[in-house]
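One chain follows as structure tokens, the form predicted on its own.
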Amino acid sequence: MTRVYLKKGRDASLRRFHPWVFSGAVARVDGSPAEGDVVFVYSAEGEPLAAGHWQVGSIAVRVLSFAGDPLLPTFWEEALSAALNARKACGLWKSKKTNCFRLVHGEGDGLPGLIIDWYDGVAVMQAHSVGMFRAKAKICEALQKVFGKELKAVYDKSSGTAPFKAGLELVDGFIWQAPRYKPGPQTVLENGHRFLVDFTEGQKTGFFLDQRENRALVERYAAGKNVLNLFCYTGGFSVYALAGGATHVDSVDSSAKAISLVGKNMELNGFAPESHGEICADAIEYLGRECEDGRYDLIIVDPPAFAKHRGALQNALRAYQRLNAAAISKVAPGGLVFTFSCSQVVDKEAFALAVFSAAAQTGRSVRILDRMCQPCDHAVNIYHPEGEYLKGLLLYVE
């Protein structure tokens, strides 16, 4: 059993239940813990503190129990069971209009270094941390035991976020499949909406979930509006646009894939063709050149991370203040603007002031009608802050 022990003063964190233990916490060791081993967290004084991942970084453990003992035989499906509660009580379970949804999100779910989404009884999972990497085959174990028959497979797309450093064999595929399971891009539904998610090739997990409410959001402001949704990945933007009355949509991205699925959702909906265009084309560079002053009386900017670590915050705060600026002056006058950040280091703080920036660049009246996060499913422990990564503004532009 592998003790870690920490600095004097250096527990308090700890005692609040944060998740982490950093590695400039630890005093010594004792034992010889490989990368994803359980090891066991004391305080200076010897009082157990602790259990959880060991790995190699900044983050030295990454907190499973606050107990400091063992973990129980049963402790992954006691957790999923956890996780399953709080989705029941976010009223997602078994809703008749949304079938896809977060079941596991990491520290929000007191399992840090693991992501598993849904998707009408698929589970694909992604490891952070190669003690979530090492623990797929009980993860797997316990989805079945906690969803039975509700469960038709589990895959592993972790090639893309475990640590590539550790020698792990990171090939993504099935852990487990049920019989009757038919392999293929798999159709949810999302608030009544269609959407064909192709996990396995597919960014992420194949659909960004996290924007679930705010899509909903767009739906409601969108009646009579030309709309531009760039970035737009699948088109899930455009859906609910279209759902709620816009004129007409164009969806832009950059990635031929994407753009292909986003034609296949209109259809999946019923859309006609002549409603909305599909772009494929860098989405900055479209903005600022191929569209038109007041063309689109909606725009939503939603771009990926700009900033994935500190080190580039100061680049990432520059690009969302030139990328909403672009968009600021060329929306339609009492146009609106739903803009994004989704970069866990670019607090919300900071994503507002690079957003009045670029106001204040424009030269336009604007004011903020709304402002949005993430969803329930994707919740954040009360200890840990850091999890409270998506942020939007919804702007009303003169």
Contents of the next structure:
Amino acid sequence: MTRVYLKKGRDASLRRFHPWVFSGAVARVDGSPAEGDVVFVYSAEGEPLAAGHWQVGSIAVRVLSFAGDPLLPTFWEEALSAALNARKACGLWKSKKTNCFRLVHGEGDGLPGLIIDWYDGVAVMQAHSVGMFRAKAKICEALQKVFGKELKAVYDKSSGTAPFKAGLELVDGFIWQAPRYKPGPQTVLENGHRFLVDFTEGQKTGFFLDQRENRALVERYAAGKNVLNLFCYTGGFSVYALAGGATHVDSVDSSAKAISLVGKNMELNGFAPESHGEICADAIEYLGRECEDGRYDLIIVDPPAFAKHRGALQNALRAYQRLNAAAISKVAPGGLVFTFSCSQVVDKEAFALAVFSAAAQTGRSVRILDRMCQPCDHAVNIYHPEGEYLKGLLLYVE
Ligand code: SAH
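To test you: the structure above is the form predicted on its own. What is the structure of the form predicted together with S-adenosyl-L-homocysteine?
Below is the entire complex, every chain and molecule, led by the chain shown above.
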């Protein structure tokens, strides 16, 4: 058992259940843990505080438990059951309308470094830490115990997320399959709409589950509107817009692979080819060059994270301002703009300020009709407010 002792007075954040121990707070380590080993953290006075995965880098330990022992054989089963119970509480389990959700959202579920998305029985996992990558087999076993016959397969997609410097053998693939499971195109149901999820080739785990509720909001506002869905990925918002009665939807994304799935998702939901257009293009260029003023009544702006770390913050804010100014200036009078940021380092105040500056730049009259955030399966651990990352504004442009 490796013990990690903190410097005197550096235990306050752990006592407030913040799940990280920074390397600067560590006084000494009894033993020589390998990256990803479970270590036990003690105050300078020798009081046990937490246990977690040992890491190389500025965060030395990511906490798995404040009171329990992550090495106990029941640990993973209990942790995954707790995660499932939280999804049951928000009505996502065995829902007739939605059979895909995030099952484990890292720190939000007390499991830093682990993401598991559930696609109608197929669990797609991404380890963001060596500890979680090394725990893969145990996590897979626990998934089988917790989900029983509901589990069809477990797919590991950590090659793009696990620390590449750690020398792990990162090969994506199924780590477990039920005897009757046949790998192939996976479709899911979200709020009654059908989507193809390409978890092997697609971005992240295959689908952006975090926009489920915001897509439903677009559906509510879409009737009779000509809609532009920028950064559409596989057309999530587009399907909802047509379901809500939009007259036409154009979907724009710079990824040809993503765009190739938009038409299939439209077809899956029974929408006629003439009701939608798919455009593989840079979103800013499309707004600037191809899109005449007032053509669209409702524009969705959901770009990838512009700032992946603090150092990129100022540039990101400028990029959000530029993009939103373009969208606000182009939307028809009386039109709507659904604008989002998923950069964790851009907080909601900073984002609102960027959008405010964008509006001012256009000189148009803009009202905020609603504020959006991440859904209940991407919950924020109250002791780890850094977990809040998705925010959005619904603008009405006169
Ligand atoms: N709204 C989507 C998720 C968007 S993720 C959904 O609901 O599923 C961000 C998307 O932006 C990705 O699909 C990525 O391919 C695309 N993208 C990144 N840079 C882009 C650019 N410059 N122009 C257009 N699309 C871009």
